[in-house]
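The data below hold one chain only, encoded as structure tokens and taken in the form predicted alone.
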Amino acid sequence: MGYVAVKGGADAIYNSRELIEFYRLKDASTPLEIKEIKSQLRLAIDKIIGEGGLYAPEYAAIALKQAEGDLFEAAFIIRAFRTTLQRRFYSERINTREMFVKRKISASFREIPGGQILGPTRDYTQRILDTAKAFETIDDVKLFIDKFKKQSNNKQSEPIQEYEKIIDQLKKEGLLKSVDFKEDRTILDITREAIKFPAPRSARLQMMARSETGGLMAMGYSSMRGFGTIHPTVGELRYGSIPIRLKDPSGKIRYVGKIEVTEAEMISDALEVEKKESPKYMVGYGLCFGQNDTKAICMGMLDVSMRSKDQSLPANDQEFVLFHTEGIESMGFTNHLKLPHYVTFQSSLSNMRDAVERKSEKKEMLTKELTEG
């Protein structure tokens, strides 16, 4: 592509720069507090980390602010906050038998280890317009908060334990596709290496892992409609804060905080199975930073989908499904074409404008010999 260089424009940056501050801010309104923002909009700022790559709430918080709300934005902001940061340290495998469970249900099974815990969710809520929380204020926040907590302290509370999964129940009754081992297990950092297809299931999971949510949600659903090869069924959904830990220079192994990560098991008719074997399921697998259940599912089923030696359907391919559902990419991309493409298209214009000519010529030459005739 060929571009030019813009001379000239440094003041108009600066004041488009001053303009967007003046946008925010004309309405002379009491300025969001980071740590508000962080604790009332954590949704928003689940999506910004998993996107941005970084578990950051509160640099999440300021880039939301910063973006006046544009997720996307917020998102590029902190992907690229992330690349100034030294990485000193690697973690330890987590496990997320060890989460703290705040949310785990099944639309597999019914009975469940543990039970089902809805936990926070709006799944069981109507969608309708609640007109009253914009005239909610300090003192409706504090007197919900002194009631729940006073209704929590009445019940009695179980000791943090780990649940048996769904899946441990379907490997002990042999149901479940034993793991491929001919499937490239490379462990790839997606951050330090360019990715090459086909390429091995850490990188898809971890590029999904950092994908829009809508751009996947986009994906799993045309694999459902037809586009794909699965329909699978949520093993288990999870939601919770799970322990990090890493080894020091010493070797020792240290515990330095926890995550909250959604977790999703999905269960899917095996794509291909020997002719010998009898019929198995097998599991597509999601996490991601925060609490983001559609992620996590969608994450799943592309799991399970871009595992099919079918590469026809825009579902199943990996190229296709990773580098369209990179949203900080696709933006980006995208919205490159703002910049001057004064050359390109002045040489597309001199085609188009020899091409008509041409053609006009050709059409007189034509009368001409018509008329004559």
The other form holds:
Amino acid sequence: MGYVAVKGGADAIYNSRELIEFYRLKDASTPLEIKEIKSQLRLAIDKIIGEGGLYAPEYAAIALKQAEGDLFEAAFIIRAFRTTLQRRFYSERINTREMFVKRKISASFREIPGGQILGPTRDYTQRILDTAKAFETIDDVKLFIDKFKKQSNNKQSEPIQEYEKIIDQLKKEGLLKSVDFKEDRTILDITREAIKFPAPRSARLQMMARSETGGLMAMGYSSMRGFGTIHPTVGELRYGSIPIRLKDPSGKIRYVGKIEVTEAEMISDALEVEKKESPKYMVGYGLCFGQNDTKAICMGMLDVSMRSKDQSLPANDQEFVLFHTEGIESMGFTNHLKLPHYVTFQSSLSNMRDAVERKSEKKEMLTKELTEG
Amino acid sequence: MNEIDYVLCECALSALQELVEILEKECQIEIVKTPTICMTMIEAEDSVELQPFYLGEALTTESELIVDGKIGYGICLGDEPVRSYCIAFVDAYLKKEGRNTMVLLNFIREHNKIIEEERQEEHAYIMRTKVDFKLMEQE
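Form predicted alone done; form predicted together with its partner chain now:
Let's see the whole complex now, leading with the same chain.
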């Protein structure tokens, strides 16, 4: 079965693009400002930059506006945009211990170095719809900001510092599984080289860092519900900004700005420990752009599960996890079903009609034989 | 030098532009590369086993200038053509003879203070969310 090219839809396609713009704008009283989208839809922007694989909050805000709020489409636009840019630099390896911490919690220990800092979170809200938001005015915004700032200024603040990590403590006590140097530790770039399975850990982490949050969550959740072997605890979850440095063309290391990231260290029982060894913990690692607790936690969980030798469970199977959580690919393939499949379907229809005809002929013959017999 | 780059990347753009406009009056400038957007691949590592991996790319602007015969590179995250130009200018300016280091250093000192105050202010907001655990019987 070959493909047959058809044409004739150009006008309809053009008009459809015009129509979607019309639907985007027909009831608009004010065009959405990029600055406002970026600041007021912060968490949506964080998802787009993460899944788009490009840290560019302003461009993500444009994509979100263009896509009428569809995060998949916006991430797709960003992923497409990045292909038009040249990669000119590689950063120096980032050090998350340098983070300007905005959130830092642990579910494993109550007392952690520097204390538990909830930061900006909706974790402890009742999810009651705040209908007052419908009538929010600029005066309300100013009033809230002024009040908030005044409250803070009244308190003596602790100096900014870098904090020790929970895992450092476990490491010191010898409770963490030692590094398996037999494991493939090469650094692969999945944007330049096609991934093959089993994939090195670097490729798995890179793929998960730009996976779709919902997909990662489904896989992580499946593991906890029994379709996997992992049910870890959050050792530490941090969100904040980290400095980026790189070598300029003269070879000098330069500070070029900061990015926001969420980091999760997930503590789990070590999957396979040598018989003579005492029990150990294993830490799964999650790191992604922006503030996205769910993504970092699930990434850390799946980092552990994909290291299991038992690949029969969905959340342990590298190919299953990585290919099906890749939002752009999944969305692209799913949505291709909407595109014309006339020839394929006509062929299926023709086979179906033939089969039905054969069946009814056979039935007729059988009835005839029975009546005549 | 790192502190200079830090301030140039983080300070208010209008102030930086104003500074460069003053300094560039006395210089011969040749633009080698106009501010252009490109990408930087961010290299990360797992905090436990120190496994390196690529986190993703960041939008970057780069430019290249020659100021009185000295080359300067301006690189910063985001789509920031003006900032990139200014950083390249300062990078080159600092290498040239007869530079007005005092004006520049005063700018860096002043803006570093502003940036640090803003950071400290944000930190104070954040620290209000620090959990103060009390045992139930202490209530």
